[in-house]
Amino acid sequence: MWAKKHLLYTEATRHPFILSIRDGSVDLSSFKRWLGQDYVFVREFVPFVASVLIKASKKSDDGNDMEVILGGLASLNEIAWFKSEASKWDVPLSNTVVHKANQNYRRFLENLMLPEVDYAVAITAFWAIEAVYQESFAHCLEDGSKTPSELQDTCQRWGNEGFGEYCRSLQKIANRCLEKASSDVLTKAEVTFLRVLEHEVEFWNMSHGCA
């Protein structure tokens, strides 16, 4: 199993649609295709990181699971972002026809808002998504990289590391419960990481046309 979880990390967080931005080599229609495609995904990724707030709100007594959580979410603001880059990239977002990958995705993000999904379970799901996108956008960023000037904005927004300070301290939160979790939880919460990183693969697959 930890086999597969590297070669799919890797998979996820070297890709070769973030590794066409890292050496410059991008198609531009697919950095706008993908664009396009995130931002219907972030309109169901807040209401999935809402569920996990409600979850952290009962499970966390000193709040301090809340407060990481915000702290991220109001730092980010991701709708009010991806709308700005779609004016300046002339991405319509009202027509926009969701890929199958990303249905697929948001279909999973719907089925770990329930109420039966433990807490342990969603925040390491929570964890897996922002982590895959701060290792693959600061990749981008690291010396020797010939990313477009144009795209060092999108690649700072999550590569920067103050943004990975902010998945470290959604690791220790996410390690904190799975300490605490029974062995069905952390069967729940292995297969449901897995399943993050093959999205995340599926999601940059279709960006780059793969798909």
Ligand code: HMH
Given for the second form:
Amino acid sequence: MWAKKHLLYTEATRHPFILSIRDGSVDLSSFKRWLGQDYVFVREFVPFVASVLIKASKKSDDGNDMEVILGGLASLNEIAWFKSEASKWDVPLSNTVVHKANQNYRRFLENLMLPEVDYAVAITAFWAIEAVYQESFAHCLEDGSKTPSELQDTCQRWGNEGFGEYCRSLQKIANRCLEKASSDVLTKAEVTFLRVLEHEVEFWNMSHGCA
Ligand code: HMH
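Given the form predicted on its own, corresponding form predicted together with the named molecule:
Following is the full complex, with the preceding chain placed first.
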């Protein structure tokens, strides 16, 4: 299980699409496809994060959780960011055809929004979803990367140090919840974590045009 997790995590955070941004060989039509699809994704991600906030307000014994999650929601003003980025790249957002991988991912999120899903499971998923983007885009900003200047804004959006700090806060919350979780919830959280990684890989595949 651990080896599989490790492998999938690397696949999700070092995907060929991300590596192509980092080495400057990225195909701009892939980038635009990703941008349009991610906008659609984020519109579903916001209600998911709101559902995690509601779970935190009911279940959590640590007053800090709500602040961290609220901070995440505020940064999901990605909606506005997407709109300006899309107009910069001439990507129409209104009639985007929602790709299969995106539909599957959004359906997965919808299920995680159900009230019967444990807070520990939902916050683990939330952390993993954010962490994949953080680790992926931070990789494109490291010394020695040849990320094209016009893609720097996008990489900064998720790759910046503040976003990294926020992901570490989410991880701390998830760890705290999992330490106290029953073995049943722990298993569900593990499975959910792996599903997130699979969906992220499929999402990148779609942008890259290999799906
Ligand atoms: C597919 N995963 C996907 N899109 C995002 N915007 C994030 C994660 C992080 O916010």
